[in-house]
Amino acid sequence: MDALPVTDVSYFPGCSLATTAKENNQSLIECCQKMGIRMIELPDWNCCGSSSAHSINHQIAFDLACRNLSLAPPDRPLVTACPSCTLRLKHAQHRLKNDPAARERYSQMWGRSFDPDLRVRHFFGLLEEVDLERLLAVNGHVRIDMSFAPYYGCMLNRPFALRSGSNYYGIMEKTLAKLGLRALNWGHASQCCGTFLTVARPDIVTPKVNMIMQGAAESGADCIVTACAMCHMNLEVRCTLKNPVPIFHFSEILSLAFGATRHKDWFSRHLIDPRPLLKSKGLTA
């Protein structure tokens, strides 16, 4: 069977990806070297805005996510991987295309017109284009069989007005089905996980990582699968739970199944070691 395509495209990792969550940042370029996708990372990118920023200086945020904006190439679309880069990115082209002052503001800060043509995507829009049953007879797959609850988070679809038709909850159910994982139906999928509170108030980030993570085991998942960074963190760092279920980012269970030789990097990196549980499924030595 002939090699799949090869798909150009600019990446923003966002500074999640770029630090605490390095092994996301891997295994998803792996993952989609596997899928024919060749991720460009931006130049000289900056934060998104999120954090702080959008909470104490709106147009700062702004400001910040409008650079990222500039620094994309005009032909081929502009990928984030984390929901609070894509939220910060999307709202911000949503306010140019709708407020001649700010693309005035934008050509005079970054010295180029504003591109209402740049298509700013999570990745879970590529993944949805990808023709999996022939990714799969090209390069082959382990089968991994595990239960889990997959864990989207709350900021996937929000606001409404810049989802545009997407829905991506149920992504990971119908892709990780394929490699032999079960979902299991589960009360916490888009729960908030406390997010950027966990800094400043984990006195009430704590009770609610507590729940969801034993929402998770009460569930009978092996593991939970995460769609965001920051939940990820957030579910490692704050959970006080004794036994807690592993956690996964979901590149990290693609690059797996797709035969990743670099999961010893990744996995040790993890707050709750998930080592046990993929040697007992025979997925490690």
Second form
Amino acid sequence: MDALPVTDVSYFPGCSLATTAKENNQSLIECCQKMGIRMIELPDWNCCGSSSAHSINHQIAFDLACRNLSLAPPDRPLVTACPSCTLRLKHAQHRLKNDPAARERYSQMWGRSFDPDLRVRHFFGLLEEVDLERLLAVNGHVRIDMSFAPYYGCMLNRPFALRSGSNYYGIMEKTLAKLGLRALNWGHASQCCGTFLTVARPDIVTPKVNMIMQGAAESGADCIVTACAMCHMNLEVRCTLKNPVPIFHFSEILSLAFGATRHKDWFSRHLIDPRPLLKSKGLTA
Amino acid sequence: MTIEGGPTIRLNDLDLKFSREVKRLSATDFYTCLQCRSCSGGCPFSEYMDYMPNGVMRLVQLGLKNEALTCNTIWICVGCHTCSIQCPMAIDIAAVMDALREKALAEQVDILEPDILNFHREVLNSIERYGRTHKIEIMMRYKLKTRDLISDWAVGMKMLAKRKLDLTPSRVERIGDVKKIFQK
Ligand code: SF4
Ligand code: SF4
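Please supply the corresponding structure for the form predicted in complex with its partner chain (the preceding block corresponds to the form predicted on its own).
Up next: the whole complex, starting with the chain shown before.
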């Protein structure tokens, strides 16, 4: 079979993946490579504003997102990994498309006019278009015999105005099934992780996180697979249960199945050590 | 009128100008809210809020400005959109919360959750300084501001040990662009 063609995309990592969740970043880049997607980091990108900008100053939130949009080369999609960054960028795009004054501000500040054709896409959108069967046939893969609780957090929720297009529900289950994993039904797949409340109100977040982690344990899952680095962190940091279920970034599992070699450095960074599980499943030495 | 377990609200203090202003700021028509309470049923944090999300919709409909701006709901809300996805009237409840927070700051009312506001401010300060968030500094400054240096010490140490907190910030090169955003 022919080698896979390579597609270039602009890549917006966002602050979490660039810092606290480097393992998510590296595994994402590696699995994209295996899928024939070259992730070219958006030059000099800035923070999307996180939850805080839009919480207290919509104008700053809008401008921060706009600067990133203005940096994106027109000939390729702008790919995001963090659900929250994705929403911020899409929200700004939506406003730009519908509000002439916003477009005026954009061109004044960034010295170019808004490109309505730029596609902002979450990594899941790319994945939907990859012919996984063919890819696995070409590249081969490691079979992963594990059960998992898929955890999307609030990613599946969107405000009405941004609800067109796929919300990727079920994509982790569908994809990982092809690699040998078994998705379990459980009650907390789209329960919010508490995001920033983890800092100022851990008293609220800890019981919520424990409920989610307990739910995963009761479902009998070997692990949780997350779609979001922020969720991953909250679950790990705030869980106070004994013997918590290990948590993986979706991209880590994907890379592992594709035969990643640099994973040693990823798994040692987890606060809940997943290495005993991986070892017991014969996935690492 | 008394909401069970809540404060008394006086219906002769309606400020419909405020109501329309929130509608404009949030670009959301909350007048269609029919009080079905789906939002509050779905909201993962409603048990910690003084007014549940449907209650806040009622407050802004009626123009009960003071109640809407001084409730803790607007600060506890994390914008997860669990409510909007369940709302039969497609109301963007989180957008209303965003607008109310900004209004509360502009009107300098009492903020019921000052720690949450402090956190947001530290995040924005960090972005203004570096163009990106520098987590360890945000946490240190937040802790100093709230004068709580003890809690979460163990968590911080664990994260450092796991190399999850970078000591030096990741920076935007053309920081002038970012400063411009904050000056506008
Ligand atoms: S967006 Fe706010 S009000 Fe709505 S469900 Fe989430 S926390 Fe609750
Ligand atoms: S779900 Fe929508 S219509 Fe129902 S109470 Fe909440 S805001 Fe109102």
